[in-house]
Each structure stands twice: as C-alpha cells, then as structure tokens.
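Single chain ahead, by itself, as structure tokens, in the form predicted on its own.
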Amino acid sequence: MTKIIDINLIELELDLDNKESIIRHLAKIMDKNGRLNDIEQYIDSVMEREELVSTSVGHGVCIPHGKTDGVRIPSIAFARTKKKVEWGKGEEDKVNLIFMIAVPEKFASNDHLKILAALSRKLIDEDFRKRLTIINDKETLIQMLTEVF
C-alpha cells in the first residue's frame, strides 16, 4: 500500500514567494511521483478552494487541499519555504510550512476529513511545529510525519 506521504513529497528549502507558484510546484512533485491523474484538474481544485477562504491556519502553517478525480492516490506534499509567504490577507496568514493534500473525489468525505483531523491535532502542538521548522533531514522529517498519517 502506498503511504500518504513519502520522502519524495517533501521540499525543505523551497525558494518560491507566492501561493500559486507553490501550489503548482507541489502539484508537479505529486504528479512526478505518480499520485495524480490530471495535474491541471487537481491544481484547479486547490485554487478554487483557496478562492473560497484562505487555508492558512495560523502559526505559519497552511493546508491547501483539493478533492478531484484528477487525484489517483490520496497524498500529502510538505514544503518549508525559505521566507514566509503571504497566503491570505493578514499578517497572521504569512506561512512557511505548507501541507498540500490531494484526495480522489471518490474518497473525499472520509479520507479528506481523517487527514485534516490528524494534521490539525498535531499542529496544535507547539513543539511539533517548531520541529517542522528546524529539521533539515528528510529521513527524520518523514519519520515524524509518518506517525501523524
């Protein structure tokens, strides 16, 4: 069984400075790793969701997500940006930790909610968030994230 996140879906030194370029970059990583059926359909679903309301959750974290048949395998890509990026309208919406979720439409209700719930529970923990900002080894980070998902 394919894990929801693996080392190939992690980017630790992302040097992009806007929401759309980050979403496109992470979608390309997912696509390159065989997790998408239709990259443009997936990107469109993420961008449509972002237009409704920012997916910034505070503390420098955002969780953009898309539910579409353009997704083949439920997945999470993680990126840490070099600088904080404006994700919403306020100062509290600047982020540098991005968890991008991809869920096939047929699994949308169950998988999507389980992933968001598990991630939200961990993101409340200040120590967990701090570790996300300082770990520079993908192996260590994937071990930490695998415990969540």
Given for the second form:
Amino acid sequence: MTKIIDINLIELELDLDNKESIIRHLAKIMDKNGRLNDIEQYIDSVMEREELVSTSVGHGVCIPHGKTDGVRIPSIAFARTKKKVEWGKGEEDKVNLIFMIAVPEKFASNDHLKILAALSRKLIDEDFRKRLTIINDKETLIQMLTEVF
Amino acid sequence: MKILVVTACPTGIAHTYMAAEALEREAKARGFEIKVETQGSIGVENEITKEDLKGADVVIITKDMSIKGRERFKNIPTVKVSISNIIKNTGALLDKIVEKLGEK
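Shown: the form predicted on its own; wanted: the form predicted together with its partner chain:
Below is the entire complex, every chain and molecule, led by the chain shown above.
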C-alpha cells in the first residue's frame, strides 16, 4: 500500500492567506507527487465540499476533502500556515492546521479510509493537536501521524 | 445517563469519526455510558443493537445526512444536531441535553 502521507506532502511554514490559494497549493503538491489524475477535477470537488459547509472543525483545524476520479492514490497533505486563515464565517473557524484529504471515487480497499477515520479521531485529542503545532521536523511529524494508523 | 449516538456526514470520510470521538471522550469524562454508531464511507460500524436500546436515556443523531435505521429509536427521546456543532461545542451540547432531560 502506498503511504497515505509522506514528507513531500508536508508544508510547515505556508505563507498563504486565503482558503482557495491554500487548496490550490496543496493540490499542486499532491499532483507533483503523482497522487492525482486530474488536478482541476480534484480542486473542484474540494471547493464544492467547502461551499456546502466549511470543513473547519474548530481548534484551528480544518479538513478540506474531495472524493473524485481525479484522485489516483488516497492521500493527505498537511500544512501549517504562518498566520491563521479564515476557513468559515466565525472567529472559531480560523485555522492554521490544514489536513487536505484526497480519496478516489472507487478504490479496491477500505484500508485508506480506515486510516483517515483514525486520523480524524486523533484530531480531537488536544495533546495531539498541540504537538502538530510545535514539531518542526517533518520526519518526526510523519512518525507521529503514522503512529495513529 | 446512557446515551446512544449515530453519526454520518456527506462524504463519510472525516466528520463522522471526529464527532464520534468527541462525544465518546466527553461522555466518558462525565461518567456517562455511551455507544456511538458511525455510518461512514467504511460502512456501519459499532452498530447499535436491540440490547443497547435498553435503558437508553437519549439518542443523538446528526442531521447532515439521513440516518439508516432511525425507526430503532422511536421510543427514546431523540435530539438532532449538526455534526460540526458536535465537534466544535461538544461540552456545551451535552450540558444542554442533560439539562433538558433532567439530571439522572
């Protein structure tokens, strides 16, 4: 199984200040790493989901996601922004931790979905979130994220 | 206090599980009995059985998606909540529910 996240899909000092440019940037990184079939289709799917309801989940975290044929390999990109970015209407929807998720419309195994479920559960843990904001070494972060699975 | 919960969200990838985790943690911290069924992309997990219904004080279901098997809960007080509200305001939400039911 190709790993759902690797070091190339992590950005720790992202200097972008709006939702769409961040989504585009992370999609580009995924695409560069061979994880997408159709980047525009994937971005559309993520934006459509955001328009439905913002994927901000409070505590500075958001989880934009798209499930589409435009995705080749189930993936997560993680970004930490330098400044908090508006991800919805309220003050509570400002984020600096972004987990962008890509899932193919059809995929043979459920394994990746189980990983995403496990990570989502972990994000509720305050301690886990705190570590996400302070760890600066990508290898350590990957280790921490894969421990979850 | 015994709480049953069913969570589901439009893509069934993340919120379903975050809400489940948030409620499980909050309820356990308060010493409540809780069982959360997730209806997500993996399918139905931790299904609420007939046995689980016995003695349940309240059912919380998310209102973002239609929930499978709602008829199971017809004799138990049911609260419909948006899934993002569960994740963002878990504690306040439980406070409100407990208050409405009267302390048990």
